[in-house]
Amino acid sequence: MPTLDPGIGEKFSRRTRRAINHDGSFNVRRRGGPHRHDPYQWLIQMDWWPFIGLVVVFFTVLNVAFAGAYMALGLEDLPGVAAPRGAVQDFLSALFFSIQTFTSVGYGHVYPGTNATGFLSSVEALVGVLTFALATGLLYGRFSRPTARIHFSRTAIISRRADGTPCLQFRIANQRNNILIDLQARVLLKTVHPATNDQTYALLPLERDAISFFPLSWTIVHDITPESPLHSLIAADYERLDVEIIIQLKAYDDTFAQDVHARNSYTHDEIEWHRRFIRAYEVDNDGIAVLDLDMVHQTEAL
């Protein structure tokens, strides 16, 4: 079986952690170079709740800062503000005027009364326009970015066919209701030399490496024949060689009209032996097939 380097590296001074995490990210940390951080990529790829929280915090901090500037100039420069009613209420009046200016609402009952407050409110209006343009672009980028939500089984298994041939299996399903077509799978075996810590890769031929449609689950199978790099290996060998099964998926998403990709891997301690998957779908009373995503992970003893 020919070996290859998929771009993850072969020569290392010590053992590394798993090559690919369950979220598809690689265990590589960069340092040095002229530019290390890309705010756009960070904002596009972060989870939704942290992103929304960051937008709210940024909006609040800017308006509090401008409200403080209006307070420093004096609320008497903002005709329409009620007579002083205490520090807290005065600050809230300045804050609400700041929010109205920042969002270009401008109710009209409060307005800049001097050149200083007029200049400050003009700067704030410009900052508000730029901020909302940036937030709108980020929201569009996050919504329009094509992604795949592939549901991988928590573990891979070493099973056995009816004729006694051992096989490596794992199962996937689509978490979304969208249509994925022409789904292709590529599976690599990564092993680590116990003495040198060099990493070796081999392509694992699959029983079926592509399917036309993906409405149900798909059990991906590699037969461990005498030609397989996994042939004659036992569980202790998997641990000794630090085996990792690396998966790359590619499909055409009918919603985005683009190709989408997904990655995952299983380390030696995420492989169950002498198990088989329990069927993850059944037919309902109305004749419709029902896929249970929770059952994608379920196995039983052979």
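Positions refer to the first chain, counted from 1. All of these numbers come straight from a predicted model, not from anything done at the bench. Between two forms, the rigid core is the largest collection of C-alphas that superpose within 1.5 Å. First, how it differs from the form predicted together with a further copy of the same chain.
- Relative to the superposed core, V243 undergoes a C-alpha shift smaller than 2 Å between the two forms.
- Superposition of the core reveals a Cα shift of 2 Å or more for V61 between the two forms.
- Fitting the two forms on the rigid core leaves the C-alpha of N174 displaced by under 2 angstroms between the two forms.
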Given for the second form:
There are 4 protein chains.
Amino acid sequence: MPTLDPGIGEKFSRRTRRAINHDGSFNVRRRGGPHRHDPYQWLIQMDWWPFIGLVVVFFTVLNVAFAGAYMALGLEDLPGVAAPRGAVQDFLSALFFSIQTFTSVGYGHVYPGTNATGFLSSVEALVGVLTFALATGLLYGRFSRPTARIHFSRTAIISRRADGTPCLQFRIANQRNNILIDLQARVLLKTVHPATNDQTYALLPLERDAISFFPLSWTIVHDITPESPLHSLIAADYERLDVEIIIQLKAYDDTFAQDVHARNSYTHDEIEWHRRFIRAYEVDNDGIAVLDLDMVHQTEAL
Amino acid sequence: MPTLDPGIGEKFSRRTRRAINHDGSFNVRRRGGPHRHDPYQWLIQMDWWPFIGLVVVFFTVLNVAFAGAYMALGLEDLPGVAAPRGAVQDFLSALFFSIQTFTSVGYGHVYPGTNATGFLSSVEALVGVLTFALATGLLYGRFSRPTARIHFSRTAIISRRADGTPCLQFRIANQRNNILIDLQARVLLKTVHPATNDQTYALLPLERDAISFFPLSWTIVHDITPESPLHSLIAADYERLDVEIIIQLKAYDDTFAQDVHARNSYTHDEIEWHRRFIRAYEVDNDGIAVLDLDMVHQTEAL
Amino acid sequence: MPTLDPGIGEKFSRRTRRAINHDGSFNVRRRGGPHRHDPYQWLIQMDWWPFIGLVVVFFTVLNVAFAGAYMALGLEDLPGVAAPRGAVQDFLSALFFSIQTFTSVGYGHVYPGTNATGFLSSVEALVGVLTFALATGLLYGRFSRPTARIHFSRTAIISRRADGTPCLQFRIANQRNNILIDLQARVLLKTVHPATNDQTYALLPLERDAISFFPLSWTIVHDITPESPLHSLIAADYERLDVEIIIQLKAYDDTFAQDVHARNSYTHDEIEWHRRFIRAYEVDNDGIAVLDLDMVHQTEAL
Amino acid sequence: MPTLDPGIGEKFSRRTRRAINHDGSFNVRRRGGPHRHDPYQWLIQMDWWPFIGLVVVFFTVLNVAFAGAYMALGLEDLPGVAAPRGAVQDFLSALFFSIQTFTSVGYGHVYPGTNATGFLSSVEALVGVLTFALATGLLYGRFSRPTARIHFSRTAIISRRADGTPCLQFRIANQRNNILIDLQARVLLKTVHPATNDQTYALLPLERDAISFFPLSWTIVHDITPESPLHSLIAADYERLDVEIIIQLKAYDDTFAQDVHARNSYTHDEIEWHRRFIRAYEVDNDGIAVLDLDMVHQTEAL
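Given the form predicted on its own, corresponding form predicted together with a further copy of the same chain:
Complete assembly follows, chain above in first position.
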């Protein structure tokens, strides 16, 4: 049985968590070294609500700072500010003027009446337009990043073919309406030595490791033949060896015209024995096949 | 004859529609599952007129909402609004002020005279610039999405070579002026079992499955040799077996510097028998080859 | 000798021009068929001066049209317009107001004083911001389009190796400072039958068809062995057979992180006999190699 | 031992510097030839501080020029400019008006009062919005350019396997948090003939030349078997032959959905003898592996 380390590591000082999480990330932290963070990557990968919150906070902090600077110069330098004044009202007046400058609205009922405010508002206008130029790029970057949303069955199963051969199976479907083509799959077995914690990897040959089109679900099958590293293992062995089935998928996304990748894994407690998948699609009266994404998880006893 | 499922499915409860439509889409619906829709994908794939309509509706709805909010605060908070007033005139005045803020025009003959309107107009100005940042990204995404516009002959034909070998042919041309290179073709035969509705697939070997350049038309040819799954089938068999010829094309688009893909299929009633293609290009007096896209469909009796 | 049509066509009614021009384009026109033009492709491929001219013309025409509409509504609807008036002055006043609205400058010394001008200026403000959103995408699309600027030697040469083997050579260099890696070359021979005008193609095997790095020049060599389709041809044969050497290059551009392609060809009158290339680079005192792009063309008699 | 020129050159008039610098660039200058510079490439590859400085300088120069033009027309053409006047104050007033036009803030307390200033401010408003359209594209281009930040061990080492086989090793890690997959490595040996300065290249076969995942560090190993071009060379030979180990890496960046490349080299004085690498990761209490990027360099005596 050929073994290979796919780059996840073979020797560890103690038992590690699963190699790959359900979202495709690895259980690894980084420490030391120069300049590890890429702000662009962080800003386009974060969720939408935190991103919007960050935009609002950034916009507010910057405008409060400029408002403070206008106040320091004195509001008599901003003709048009409404009387009567007070500290709070002055701050609000300065803040509104700042925002009107930053967003380049510039009503003009308040305007920079001195060289100092003329200069400061010029700087703010430039900062403002460049900030929105940056925001434009970030919004586009967030939207256009191609990501495969592959729907994996919640569990892998140990099933049995018509000819009696046992097999490991799991099922995937495209969660989105975009068209994925030339889908390729690679499945690895990770086992951990119970005593030494050494991790061993083996490629599991598949009944079929690529499909041209992916409009419906795809059941990926590894036959547990005598040559399979899973041969003669029972459920207790899976737990003892801390079995993890590692999956790597690659496809061409016809909407974004780019390759997309997905990763996932099933640990030994995510494998069901003696089950088979129930077909996840049917044909409607109009001859159109209907795929039920919730059915992708459905199995029944053999 | 080796058979393979390209991922379209083999077992169906009843007869399905054609596997692939002329626009490259599949006859599949999705149901259930989490979060299936990607708004970006939807916004860049929809046609131009609905997209422009959507932009106008979005712009109008947002500004009507802000206008309502300004009216709720009272138009006396917006100094500069013209007298005499009335409900309709107030709404229009508020709407025009809102649009001037949203687009950051900000003439200033009307301006926010209180803290409430100052705050509301600040929020609107931020929403406005971010909306146009988003619109910028969407417009770029729509334009820059690479798509192959391959012109397929309306019918496939059953023709005959000079040596008497029958062959299946269809013809393609590049509909646009961009340069496609390294074009690859893959052709599959789908047949349906008349009794069980089981679908079977077979790869049809081609006379030539790739070309380096694609300035003219390309006639794709499958020789119906004794090894071909089409051998000894007559027109009635094509109908009985619900024959569908499935085509997958891949090329490199030298304008967009990206791979592009195209799909199409011919059903049994889109196949003409005993025809041959008429050459679709000629050479002009100046030595330049002229490709007539309308001629791509032209066939004549053998 | 194996022959293949790379997709350029074998049968022509008369003699055609060269297959590939020096800028990589083909000598083919398109006629008929639906919707052949892609405006985005046209706008990002045109030269900079016509593009800038087009932007100015588009901006001017649109603003003249809006100015006309404001005049039709009557300039008394735009309070702030300076007296005394006249047709020309009115038009200019309307035009300046239009431009201030379109670019969202909106000084406000002139402003829409009625519902009609309020509505019209609202529409213009929206058209304006969307136009600049579009311009942003076009400018980015023009800049970011990866293109290989490969510098080809002006002529190909028939040279002779140290062991006496004759060979066909040409030389290329990267015209720009970006880093190209994994460069691949493919060279085809096109000959035309003097009587029938049939075009025949043959792949010319290369001494080396790929290099990992491309910081200097690369001399691409086809040995004219007895197996070569060029074997025993003399200069007069090249002309009689209308020889064209067709070159296809592919590389990975490390600046744009995308594959780039280039094409070129040498016709029989662009081939020099019994020459060799003079080395195009030397080493400076500081140990840095200096490539002289003008030297790429330099040959000397054998 | 098969030799190959990876495109760096074999014949040089004198000794050259290292082929590849630590930042992946080549020690090559370009001279002559047409139009070698691509401003976009230059603007997206320069560091952030020079880029920001350039934006500020460009913005300032353009606005100073427009301010000069407004002064030449006379400030009485810009109603609203504050009295009393003087050359410096006039220039500042014109500059502030210019910036308010360029950024489309347009407060309007100063406005173009004549046709000449109306025309000039219209041109400036168009130049302004197009400039920020360009800035948007440049900012996005700078951010979205995929670059692999591979952390190379400071030195390569000559180590020894458990079975006594000597080997050349170096170690890499991903410096950033983005996910790299399908990493491929290619290692070349460059030697220089001490007398002729001819450069010879040989591919060094690797224990493993690709890994699927790259969450931790990867030690790349060339076994110095009797077939290795490094066999029987001692440290003094490395110096005499000016040995350079050239590394080419390729990976798929799952964040940017694009291939990324990296290059580096070790010269003979960057190779340590009789060392081995200390493991660069450990497992935390929570089962998560922790990679210490500073440890990637750590070696110990055999």
